[in-house]
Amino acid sequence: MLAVLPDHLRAEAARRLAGAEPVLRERLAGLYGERADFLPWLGDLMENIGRLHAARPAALRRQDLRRAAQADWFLSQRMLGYCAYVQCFGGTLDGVGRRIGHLRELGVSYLHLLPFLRPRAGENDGGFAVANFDEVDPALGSNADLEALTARLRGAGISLCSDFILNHVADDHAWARGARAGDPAMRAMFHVFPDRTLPDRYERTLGQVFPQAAPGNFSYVEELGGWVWTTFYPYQWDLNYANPAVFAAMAATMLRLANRGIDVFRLDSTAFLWKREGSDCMNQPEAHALLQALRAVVAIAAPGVLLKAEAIVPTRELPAYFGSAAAPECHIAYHSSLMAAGWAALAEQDTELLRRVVAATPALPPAASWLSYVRCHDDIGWNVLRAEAGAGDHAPGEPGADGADGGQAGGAAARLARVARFFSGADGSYAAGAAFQSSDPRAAHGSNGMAASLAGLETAPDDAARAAARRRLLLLHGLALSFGALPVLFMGDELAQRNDYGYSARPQHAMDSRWLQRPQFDQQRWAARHDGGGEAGQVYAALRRLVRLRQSRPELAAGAPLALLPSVDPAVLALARGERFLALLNFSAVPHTLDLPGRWTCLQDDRAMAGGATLEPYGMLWLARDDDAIST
């Protein structure tokens, strides 16, 4: 790798090599090192590292060697995120350069740009089945485009997140094209398998990602004369990370688009990467050490980017993606099971699932983050509530509290599947949302819709009900905020955005329910965003006080300590944030009134408060001590 580095990129190259080429070679020699040829490959993988590492423009290795030397700056309580697709946003990567302005506004400093690189001709999952990660989806712009976007948002602050789709391609991907056409090592890329035998050995211990649409985790392909491996679906070709060439090509990949100026990849699917019959197939301990590789691959040759963890997983199950101080994995992970579980609580209009969740939250090692959200592109799964759903004390009435872990398990799975028939809107609920096929006939179907039309704004009767509902918005964005993460927003949220039902009109579209939640930016809301009597103006002011005031706090950064204070009432979360800060959230449609030892001051309109505490339905109070540490 040193020798084909230029004389003055050496010796810091020769320093970050020292740290991590240890942890690459280790977990490389595990995956490939039985192989004759793993040294010559490893060799010809460095030399590679080398090559991009030295074709990194010399602004980007200046923002590498400023955020090395403060490897915990994405923790900071100024970090806010943005998600959105392009083609919604802006329309194009040019357009989303227009919207620059909006982001800083709101305070934003991060953007997850949803999959823009060239997709799949003709359905793509909404881009998650990429073609060529090497050019952009032509309809979006050009990779001067990108480049250009990634400098202006570098300028304004704002670092860039992509999807980095890891566990498959396209099925018109080159590597698809050259397996179909017969190339040996294009076919090595993919699991194929001549007959059924060894599919339906795996199907017995597999689930399925879209058992509607989708049933299956293989599909036949004729050109290969056999079944190609495919969790999501036909046109999604899962690869092979068990052949060593997938590994370094992904690598390569990764380092070219961070040298256009990405600095965050989502790694989607990543609990998918690494297949073992008997095994449902996700979580594998091979497929923490090809992250860990990885990770080891960006510290050599741009540390300045990070790691995102798509592994919507169970939260016992999340702390293994931050790998550890000796091995590190991922900057960042999803914590989808507080997303949820913030929207059972309203729900249920009680905190227990939340109080747990927030409970088994475990630390989390030096530089690194949760990443806190209310909506994204996806649909609420449930699933991920079902430990905590299923243990100790019940709700009221709720089924095997005391039983079997049988029993448990099936009242947690009842439990979660009345959560969502009530955000599909059933039985009177507020909500308008639509359910979205589950992966488990067992567990309840996931949830999709905006924000807004989820927490009751779409079907509100009246100026009260509205109000109720912009509360409950509110709520669950300041939970998101103080909680101790990333946080980020979904575009359309900050101006109260509702479903898009023109999806079901577009062929392509019509059978996800997902499009709900993928509408047009509305630039007749955006316009009226400073107007405090409508409703967009209304949402946009509070939330962008709320992001004001956690700029202003320190203890609200992500690392700062965080802990769960006991309340007396069952439907209010009580968050202390370091010594002086308070966050307490009423998920109920009733006002509670709570004691408040010593002086505080209400951060959200600055009044004095001694004594007491009174939270109106669905309010939250973020208080700063005036006097002595919190007491519990």
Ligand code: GLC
Contents of the next structure:
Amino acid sequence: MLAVLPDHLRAEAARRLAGAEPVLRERLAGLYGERADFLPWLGDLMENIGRLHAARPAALRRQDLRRAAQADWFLSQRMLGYCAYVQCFGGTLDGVGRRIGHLRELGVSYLHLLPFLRPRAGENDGGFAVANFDEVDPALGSNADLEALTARLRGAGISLCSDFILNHVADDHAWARGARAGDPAMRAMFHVFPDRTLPDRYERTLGQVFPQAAPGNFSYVEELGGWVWTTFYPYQWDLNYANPAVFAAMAATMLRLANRGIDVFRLDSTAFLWKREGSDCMNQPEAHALLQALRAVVAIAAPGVLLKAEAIVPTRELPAYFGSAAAPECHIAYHSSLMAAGWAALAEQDTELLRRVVAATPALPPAASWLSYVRCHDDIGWNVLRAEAGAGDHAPGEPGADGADGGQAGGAAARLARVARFFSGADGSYAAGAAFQSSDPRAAHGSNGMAASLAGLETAPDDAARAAARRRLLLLHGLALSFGALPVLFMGDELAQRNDYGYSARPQHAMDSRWLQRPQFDQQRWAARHDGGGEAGQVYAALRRLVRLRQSRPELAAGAPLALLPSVDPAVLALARGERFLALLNFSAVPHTLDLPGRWTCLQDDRAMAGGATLEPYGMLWLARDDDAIST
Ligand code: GLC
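Would you generate the structure of this protein in the form predicted in complex with the named molecule, following the form predicted on its own above?
Once more the chain from above appears, this time first in line as the rest of the complex follows.
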């Protein structure tokens, strides 16, 4: 690797190599070491990494050095994320550039643009079926536009996060086309089975991601004369990471994208990378080894770049995605349990699940962060909460106690199914959402809908109900912003945008209700954002205030200490950050008054408080201790 570098890069690269190469070599040897050609393969891989490092633009190499000098740069309380589809937010990449003012006004320093690389022709799962990783979707711009945007964002202090869809490619990707045409090397990039023998054996223990729209995990492809592994839609072919050529090609693909200026890779569907018969083929040790190897590649060739795990898995499986001090994995991971538990707390008017999730959330190593959020482009998946929802209801080993039953039996599943029903608007609930991929009322899968609609803004009959719905929306955002994490807002939520029902008229989207929460950016609401009399303006102002407060309180940084305090009522969450900050969040429809010894300031309105605090229904207080520190 060092031999292909120009002289001026060699010393620094040698230092990085010394740090990261042992883990890289060990993990790759563990995965592929028994192959006769392992060493020459590794040599080629390292040489290619060297070439890609040499091609890294100088501005990015300078940024690498700055970030290496401050490895925890993304843990700051000043970090705020925003997530959007390019076509919904700006029309094109260039149009996104014209929204930088908007992002800065909100305080955003991290922008996650959902897939923007050339997708499959036709249906493409919102761009998650990539036909070509080296080409921007022509409908959204060009590679030059991407490089121009990353440079503009960098100039504005905003990091760009891009999806890196490494579990699968589209069925019209060059590898899939090659496999169809009979090229054995291309066929070997996938898991292809000549008949149903092995697929049937795997299916015994596999779950289903889209049980209605795409049942089963294998798709028959005529030209292959066999069944190809397709965890998601039939046109998304899972890659076979047991083949070292897949790892080498995907690692290089990632570095080429990094060299275009992408700062953060959202590693899509990371849990599914390795298949093992008899298991659910999620969270396998080899998947972690692959991620540790990718992290080492980044640490050598593009060390300013962050990896973010999208692993929507039970809370207990999440910490492993950070790896260890000796073998780090991802820098950031979605805290999907926290997100789902926040919504469940609203439905149940009880914070028990939320408290269990917080209790099960370990402190992280330095320079690592959770990602907190209220909504994203996907459904709220309830099954990640099966362990927490079953705790207390079940004896160990009983179905439902730990999710081993597949989630559809036992008290935990029934409890989560009630939550899902609530968000589909059943039984007079205020929520206007849709159950995702499930018509069975006893099953819990996911719920769709924009946050404002799920919180009740769409159905609210009067001003009082609208105010309560706004408070629910802010409550969940307050949790995401005060929990120690990198908070990411979802496009439109800052303006209380509602569901987009138009999707059902679009044939390519109609079967996937996740499109409810993928509306076009509402220009009118945006224009009215400073109108304090309107819904968008009220939410926007309150959210911006929380963001600004957060920016001013170092104890709200991602890595800073967090403690749950005992609370007077199960509906109230009392979250202490450091010694002087307390968030009180009321998840119920009734007000609560709490004793509050000492002197406090309510940060939202600068009010001095002594002796006690009253929380409105669904109300939230961010309090700063004025005298002695909080005793936990
Ligand atoms: C991730 C994405 C989701 C997509 C799936 C398959 O979970 O967030 O939108 O459908 O991966 O790529």
